[in-house]
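One chain follows as structure tokens, the form predicted on its own.
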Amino acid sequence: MRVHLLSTAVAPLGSGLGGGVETMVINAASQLQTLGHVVQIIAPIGSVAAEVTVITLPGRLAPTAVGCGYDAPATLQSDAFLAQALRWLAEQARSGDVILNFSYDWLPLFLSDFLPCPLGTLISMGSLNRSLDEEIRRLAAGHPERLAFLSTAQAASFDLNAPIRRIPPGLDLARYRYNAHPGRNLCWLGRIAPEKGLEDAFIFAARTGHAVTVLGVLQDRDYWEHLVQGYPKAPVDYGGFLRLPALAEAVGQFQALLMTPKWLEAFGIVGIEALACGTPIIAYRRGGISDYVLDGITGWLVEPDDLDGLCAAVARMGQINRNACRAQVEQGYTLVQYGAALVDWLRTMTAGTEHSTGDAG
């Protein structure tokens, strides 16, 4: 089968600005290719991905849906990358092909009725925009085989009435070395942007005295500078934007990963990356994080925005067995499992009206 993967429209692959979606796209392409499918990624100019075919197209990058507002109207720009990519797919795709869309935008959802082959969308965020929500609910009611979600909590945010297909990300565990002997410090990993709640990591460091290393792309420099100036005594340092294998080597050295989102995190792939290295998690019980952080087993979940609970949890990290963290990823979040779930979805989409929904994870 020939499979076209439509990448995120907000940033080139490899930039880090597309967050965990970048990892999901590249891992999907790699695994589907390993399973014998002919795969190509359609992505913005500047995209890079090893050992898979990437077709780059020009066009204006899309703003992230996080900052657009729930009632903001859906926009369409003829020079946008997403418009260019969908035009290219309409011309190049054949009836026996399948398109997997990773771009969180209303346009691919709407156009899925009019393309020459099935288009399925792996929804990568929670409810953020009315136009998107309406298209997702329309497809869930009429064509549920075209949708998949990353987590139960994410899917619930759309208030759907039908069962959902859940396909969580998977990792190539050979690229994540397990470390049984970490240091005392903690890390925070992700895009440095307000919705990720990095200020709570600064407050945690100031209150507990535990040093925190921040890793991730510096998406909002003004936000970072504001935090540095606002918490001058907090033992927080910036470790840069790391790619594999350096990322895994770094994350495995920490006592725990802090996850402090201020929005409904659809999944949070950095969490399973940390667990794969044996690094447990201290996180807010918000969004998809609660799908894989097993409270008291692979980390500690505290109520959203509960800074006291966040700080208190670090004293209990000695109760967490790092072997259990690695084992959880081995049991539920491998590249093989991710590929199998994607293949099952492809078969469903190409089987016509005889489709199965339910949990493919």
Second form
There are 2 protein chains.
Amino acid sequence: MRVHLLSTAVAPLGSGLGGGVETMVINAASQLQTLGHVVQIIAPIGSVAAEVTVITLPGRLAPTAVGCGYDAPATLQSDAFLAQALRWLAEQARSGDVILNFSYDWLPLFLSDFLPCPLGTLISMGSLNRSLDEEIRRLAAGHPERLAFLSTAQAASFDLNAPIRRIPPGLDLARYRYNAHPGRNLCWLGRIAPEKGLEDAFIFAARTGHAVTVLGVLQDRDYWEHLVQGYPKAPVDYGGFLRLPALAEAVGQFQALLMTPKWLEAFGIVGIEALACGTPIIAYRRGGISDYVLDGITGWLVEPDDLDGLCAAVARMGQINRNACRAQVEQGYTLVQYGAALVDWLRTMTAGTEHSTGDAG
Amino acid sequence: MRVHLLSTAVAPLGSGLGGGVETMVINAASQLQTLGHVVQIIAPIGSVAAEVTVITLPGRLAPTAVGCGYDAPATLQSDAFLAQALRWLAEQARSGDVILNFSYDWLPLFLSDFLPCPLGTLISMGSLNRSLDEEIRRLAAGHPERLAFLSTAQAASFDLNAPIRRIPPGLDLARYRYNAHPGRNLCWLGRIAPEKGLEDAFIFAARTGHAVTVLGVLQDRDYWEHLVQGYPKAPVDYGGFLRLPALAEAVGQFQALLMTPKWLEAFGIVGIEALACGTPIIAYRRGGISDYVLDGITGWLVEPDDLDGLCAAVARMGQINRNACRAQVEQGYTLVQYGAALVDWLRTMTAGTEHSTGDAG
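Okay, that was the form predicted on its own. Show me the form predicted in complex with a further copy of the same chain next.
Now the complete complex, all chains and molecules, led by this one.
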């Protein structure tokens, strides 16, 4: 099968500004290719990905849905990457192909009624915008096979009435070395932006005296400066934006990963990246995180925004077996499982569309 | 041929809030039907049109492009009439059909790459928005057969490099009775909204003492009240929003029609409606108006916003032969000519798409 993967429209692949979606797109392409499919990623100019075909197209990047406001209508411009990419797909995609869309935007969802082949969207964020919600609910009711979600909690935010297809991300475990002997420091990992709640990691560090290393792309520099100035005594240092293999090497060295999102975290792929290295998690029970943070086994879940709970949990880290963390990923979040889930989805999407793939009848 | 006419998305047909486009849609449907095509209009709920099939669909009406601002991106909402209508067309339209779009919106232009049959857009306004301009320029360069314009001046506002197809509107002359013996009063006819420049008709009336009757839908009531209060001594009265046949009966009774637009008037269908009744025009030389107002023959053209010129022109109305006004419409703006131009356009659009129209090969 020929599979076109439409990448996030907010940033080039490899920039980190697309967050965990970047990893999901690349891993999906890589695994589907391994399974014998003809795969290409369509992504904004500047995108890079090893060992998979990337078609880069020009165009204005999309604003992230986070900051747009719930009632803002979806907006689009002729020179948008997304418009160009969808036009390219309308031309290139043939009956028999499938498009997997990883961008969280109104237009590809809407256009799934207008393309020569099925377009399925892996919804990568929780409910953020009324127009998107309505389009997702419309598809869930009429074309549920066109949707997949990262976690049950994320899907629930859209208030759907039908069962949903859950496709959590999977990791290539060979790239995440297990480390049984970490240091004492904690780590915070992700895009540095307000919805990710980095301020709570600063407060944690200031209150407990535990050093926290922050890793991730500096998406909102003002936010970062504001935190550094606001908590001058917090033992927090910035370790840069790391890519694999350096990322995995670094993450394995921490006693625990802090996850303190202020929004509904759809999944939090950095969580399973940490677990894969043996690093347990202290996290707010928000969104998809509780799918893999098993309280007392792979880390500690505290109630959202409960800073006292966050600080208290670190004292109980000795109860967590780092082997159990690695095992959790081996059991549920491998590239093989991810690929199998994607293939099952592709089959469902194409099951109802037995078109001929050529002109000869 | 099966022809789907997508009506303006800003208002139901028959409301008057869609302006001259409403007449163009209904006349196109009626004439194409007379010529043997299977025609249906897709229009917002509440639409009415005699003797043609109207499919009404629910959904949020579109904001008019006039007030959105040049740099505003296109907005897209799932519950929009336009989204529902385009989805309906994607389902109902077959290869071999044609869609004629009369809505001035980004989405139908963009979607012309994604539909099972050709979609042509009759552009009904001048340049107002960057995203629309870009989409129009893109189509003009790559798919010129998908575009038609009302006037050369309107098309020029988009800064196109290619020749354009001009399809001015046509009237059913049987519905416009010629009146050789009008009264002394003047008339102003159109949507009552700032871009139509009604204030200049008030100033004209105040300065010259000539009575002016305003006919048209009260789209912007505050604007109207502001004018009435601002020019208390101007002999202006409001004659209501008239439909055919009352409209034609009324318009024929005036010495002249004033056309004082502040925007680039793409065509100004009310102008040929007046001429059809024998009523000449005093107008600003702006946009498509000068296509049918021939200076000294069917009225007087004055430079845009030249109020002195406007007031002076009324003294020269005796030089205009009302027969010449009627003849101008008979020569260039009949339903038959409009229908022939539309059919030629349909043929050009379908010439390159010799798909089979059924499943049997």
